[in-house]
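Listed next as structure tokens is one chain, alone, in the form predicted alone.
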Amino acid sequence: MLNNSVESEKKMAEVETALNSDGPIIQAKDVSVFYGEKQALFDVNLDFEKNQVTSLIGPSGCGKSTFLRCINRMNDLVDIARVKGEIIIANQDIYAKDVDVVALRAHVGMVFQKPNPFPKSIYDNVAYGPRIHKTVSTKDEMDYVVERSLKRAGLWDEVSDRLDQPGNGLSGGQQQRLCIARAIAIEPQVVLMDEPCSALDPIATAVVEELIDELRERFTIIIVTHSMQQAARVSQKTAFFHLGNLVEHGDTDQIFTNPQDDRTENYITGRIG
């Protein structure tokens, strides 16, 4: 993920090899985040396994979204933000000086809280990433990528006859699935989701949750959610954050039925939140 083109190609090949190897796909080591003088995250250590859904849960302001944004360096966009520690993806610290952030985000896609389709056609929304990252070279290839991504997002049958129409003309649930299709069009290894269902109705939420379960066969997914029911439904691993600290992490069933920390139990049972 270096800027020099030859080195970049070599590095990208190394990344692909590392991402396909055994072991955690992401390792966070002593990650702390500061906004100016205020510390928002304290020495987080957390591994993520391939092809699993991990839910990050906890009260509002506990640091879970801050941590999520560390994984594709979205905090770089906040002038006063400062990140300490290491996040290792494909054997490389993504905060090293030689990392190309654009290339990083080709491996780590993101879906935000509110659907945010670009003011473009449905087709161009999905094609945006492959064009920017130059992962396809012909119109036929692009047509294939767009169709494949929309099918994976469970949206193809609903929009295949109107790909030239504006993406923001779709319903809220369809817009969020369009954003998911856009995120996965460049074949990232990791997909980050920051409360992707919070603006959706129950029916649309159920569709997206079913989609998340299907997508984990191909992608590693990390989801921030305020809904403990959603975390229990969609994830294999759960991490509980409180006051900027990672309190507990483990199998979702264990976290919800036999938490090891009193703070986790208090949150799950509604005593804090």
The other form holds:
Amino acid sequence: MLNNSVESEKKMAEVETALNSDGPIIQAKDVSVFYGEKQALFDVNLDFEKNQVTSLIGPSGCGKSTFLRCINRMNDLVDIARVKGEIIIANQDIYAKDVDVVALRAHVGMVFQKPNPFPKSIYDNVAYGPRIHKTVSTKDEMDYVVERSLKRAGLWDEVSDRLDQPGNGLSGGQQQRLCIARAIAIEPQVVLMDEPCSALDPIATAVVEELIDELRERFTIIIVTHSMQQAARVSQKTAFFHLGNLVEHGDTDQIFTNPQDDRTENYITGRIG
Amino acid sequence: MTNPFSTEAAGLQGRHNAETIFKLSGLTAIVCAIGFLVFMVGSIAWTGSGALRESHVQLSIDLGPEKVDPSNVEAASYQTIVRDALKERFPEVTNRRDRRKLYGLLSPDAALELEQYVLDNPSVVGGVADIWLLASDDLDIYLKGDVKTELDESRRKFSDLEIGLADSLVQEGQTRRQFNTRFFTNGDSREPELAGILSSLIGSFFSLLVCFVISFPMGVCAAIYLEEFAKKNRVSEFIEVNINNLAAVPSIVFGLLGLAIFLNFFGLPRSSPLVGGMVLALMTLPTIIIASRAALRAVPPSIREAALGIGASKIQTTFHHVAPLALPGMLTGAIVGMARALGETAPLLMIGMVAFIADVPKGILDSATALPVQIFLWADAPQRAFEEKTSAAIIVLLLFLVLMNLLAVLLRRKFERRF
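Next up, the form predicted together with the partner chain. The previous block was the form predicted alone.
Time for the whole complex; same chain goes first.
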């Protein structure tokens, strides 16, 4: 048992160094996803750079959310889902047998489409991650982590005087920023966002987009979005999915101004999708 | 010009008629249902209210030194004292058979009551005192006006002689009626005027306690496992179908199962609330599992995703987030299940909780009976006076059922969350 923990600590250290080195932080190799008999994703190969925002765009049902959920293995929750291929984070295939999803998700956080704060206080929402991963030990440290996370999520000024109020009592945009604060409280390397603004009004969306840009300094962000304008605004890289295939990926400017594939062009000009 | 929107427009009349007929039939159904309910509860309450009053007879009782030794009060024969007092009050009754009827006007417990009274009030010893004593069930019924005096004497239990004696007592103002506390503080008895529901109430309480302690944790754990952890495959489907089927199994079957396993195989004490509670737990378990699963399913998946997304393990997700949110629903289901168990008679008959139990059980291993079984026993008893006791016990049972369901509703209101 002791041996094990020493080994796992060693491994963690390895992961940390690998994560901090340069080069692509995530590499997807021939990733295919099946829901039962139906194949939803076909041999996707895609690299993600560190400290960049990558947008996954495409029409509904094109597999972009499915792909995003492969990166922190949320697809494990779907009984009939089956993933083929490799996703390599920090030189480690996350679909290998010895990978614990709990440890993986501590490094790859996620923000969902609908704001889903826990029905607990704002403080407890943010503190939950550090608490279960035991990354902080004292109350003061926890206070600090909560404050830092809320500040990074741009929510501190609005809620600092009511941390003990329930998180569901906030407005939609505030709730989503609370969810972001919750995700970054455990200092993941990667933050996955699944249409984080689709349930928000334009003003709240603008705040969250601004926040995403700021978060890029510390985290690698992958965002699924339906709004091409949003992709153009927040991301440096864009990948276009269509019918389960990765059609094209590259710098956002290039995708939007000079797409190589007809399907991409048709999509961004509004002819399909 | 005709109005195109007029109610006489083609085809509209038929549709309106259909709607009116449907509304009317629905309304009739509801009125009928409410009528039946009011009639049922009303008639039970009417009959049962009688059991809440008891009759007393006043006698002047000679407690002189030749009857009660002041230095040894307990040694006196109070039975004789009471009978002497009756004989003195009605000197005209001389015949042996008539005397017996005379003595029958008072409850067999009257002597004991007198002794208690004398022990509590030692000052009455040595003189003649006017003391109120409990009337027998037959006199009580007559005083409540429930004896059909117009019937031929041979067709009623309360004879003309007794009617004469009773009327004389009433004329002299030597009868009174008061609230019957005995009904709530006594156990069962062969004498209707002494019978109470306390022993069966306590028996029911112990049984339900055992039932809850067993079925709630087990049901909740089973539901959590099936809903959150078990893979959805043939086996879990099979289990689910069977749980749903078990909820519909007649309760007497569970009684037979309890008889075979708990009593005959494990040799647990017969008639005890322990076994009763275990049998009721078997019966309640499917209900609790089904309700708990529904409560767990009502917790939005986004909460699970949120917890799993920041790296909570499955068990942390379940016990930190999902189960607490589902708990009110689970408790509601459990209370509804308990309410059903409280009203259950058949399985308890099978394991011997139908015995005549006069003593209040002191623990889950004592012999006991349950409230619905007590009702069954009283309904079966030959004495007229048990009729009103039966109804009164039913009222108590209904009251507890209403209270439990009310508690369930309140819990749901208080803790229900909207997502």
